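Single chain ahead, written as structure tokens, the form predicted on its own.
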Amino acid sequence: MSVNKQQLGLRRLRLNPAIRELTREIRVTPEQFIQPHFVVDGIHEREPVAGMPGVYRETPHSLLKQIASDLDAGVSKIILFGVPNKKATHNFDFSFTAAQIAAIKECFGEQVWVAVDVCVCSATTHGQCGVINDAGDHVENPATVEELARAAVEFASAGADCVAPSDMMDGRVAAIREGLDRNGYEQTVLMSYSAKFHSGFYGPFRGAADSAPKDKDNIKLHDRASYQIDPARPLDALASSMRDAEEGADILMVKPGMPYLDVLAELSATIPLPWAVYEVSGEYASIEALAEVGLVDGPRAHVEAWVGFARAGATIIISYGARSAQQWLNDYKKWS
């Protein structure tokens, strides 16, 4: 039986690996990835993060060894989460994280591009992302923004290439940008978590960063719904991102990734800035859990998720699998 032109009209461009490679509109490369790292004050050896194979709470020493290993794997961009041993309710001490930034730069110089998360959740006694009022039922916006701006300047002074506020306070981007510029850090990149949702996918991260909200200190807040974006409010994500762009953010971010691809697609098409997406711990761990019981090919599923991020408009992908991206993306050829 002969096949007419109409019967293969679309399939001709799917028939073999060569034509599939030539006709892809979306291409993901290892250069697009940022690898998260947790460095923890007061531990004596690295600790595995539950549900996240290959991800650790690092000591200052093991952090440098891991970064060196990642460089060998083609990963030269990181985002650092410092976890201080000393906790407080205000007047936070950012010296531990700043010291790790300085150590990374001393060891690796310009080989490693260092972004640093700017938040106080890991430094508070209660796990909330800011300074709490006396009644214990509200995060004080101005007091928190002041702390965040101070942290950003301290991190830039230590050598950070990029500061990344993740707190979702109002006005923090403007305050951080003003503080950086006033102190001579005009070249420091500001990557804002501009569309960070109140998500259920942050569990493994909160264990790694010691940042889960805690029921103590007479705190009446039990979650972060009063400052993170409601998953059912995409217009809030748009307003937050437009504000952060106007206040001086260089890069904007959607977090988490897969549940919010529609938001990422709309925002990236509306606001002409580079867009990052964070494949958060719960997303990453979900794929790993499925792979562990043989229900998916883990690397293939991660790459499929990454392609989805790029398809929705992300040019920067923050993933715990960044250190495997070069190998997994190369393996994509055999899957496709």
Ligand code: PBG
The other form holds:
Amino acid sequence: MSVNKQQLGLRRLRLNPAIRELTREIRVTPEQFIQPHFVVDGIHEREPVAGMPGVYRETPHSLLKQIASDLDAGVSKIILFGVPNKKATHNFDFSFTAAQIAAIKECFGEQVWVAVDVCVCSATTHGQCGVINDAGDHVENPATVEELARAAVEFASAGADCVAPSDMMDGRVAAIREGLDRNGYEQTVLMSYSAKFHSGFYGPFRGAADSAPKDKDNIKLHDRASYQIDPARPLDALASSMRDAEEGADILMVKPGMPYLDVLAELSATIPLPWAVYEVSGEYASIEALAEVGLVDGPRAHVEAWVGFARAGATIIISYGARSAQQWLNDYKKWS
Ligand code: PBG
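Can I have the other form now, the form predicted together with this ligand, not the form predicted on its own?
Full assembly next; the chain just shown is listed first.
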């Protein structure tokens, strides 16, 4: 394409707010957001999460209050992370999380769309996302998938609108779909964390969800590298997402967001399912930390990251800032 007269005049379309508003190709709206919540068994008062101002480890009671105030701020979609008090190595008890789902549905009914994270890391004694073999050096795939499918069915029966497996075992999407359908939950949506990377950005989450790898005496696994995707393996993210789509996932996800925008752009252009992005705790907290010392305008930086997610092909944005989205997206006018 040769340079024509119009291309020489690109600044005409940047000159004032009106023309910038009219020519924007990407629009982010509050309806696209899902708000994560942590609900913790056995605490009596909610506790702040380090690094993420305004995010708490909620009690069952404070969770409902928080959801009510978020509803007033325009947030009607949530993803729930249940943190049970009782830890185990297998045969996990999912009843605490299921009870919170039921309580939310009883309180808010159809007003709140409830997704629930399906993983066992918050329920284990060791913090790994599965059942570990006797040698303590490997997460057993079939035993873990069985637990996940059982959890998903229990959460669906408690009223979850969506189950979201985040463990990265092989074959869990097929097993969960099969379990849901067999038990009459054909309408429950399955959102797979299909391209979940072995990231260093999950730090604040692991404190909040009580899921950092631990029990070093008995467990020889100290990280999640043997099941999460290597950051330098975009082909693995593609294979994993194609596989999950074939196994029956309704929505796919890239996680984290900002360091993996290339992956999101490529996968969303390749696989014709809705794409979610998870702006994970560490990336959210890094903007908050810069804002805290006055080096960036926090809301402005958050909105810029969100626009990047939408530009790369996400229609669903899971962010700890969801409850501020309405306000911050409105403020966007000030900076643009
Ligand atoms: C657990 C899970 C993790 C996140 C969501 N589900 C962390 C992990 O794999 O350690 C990360 C979310 C965040 O950092 O905000 N399976």
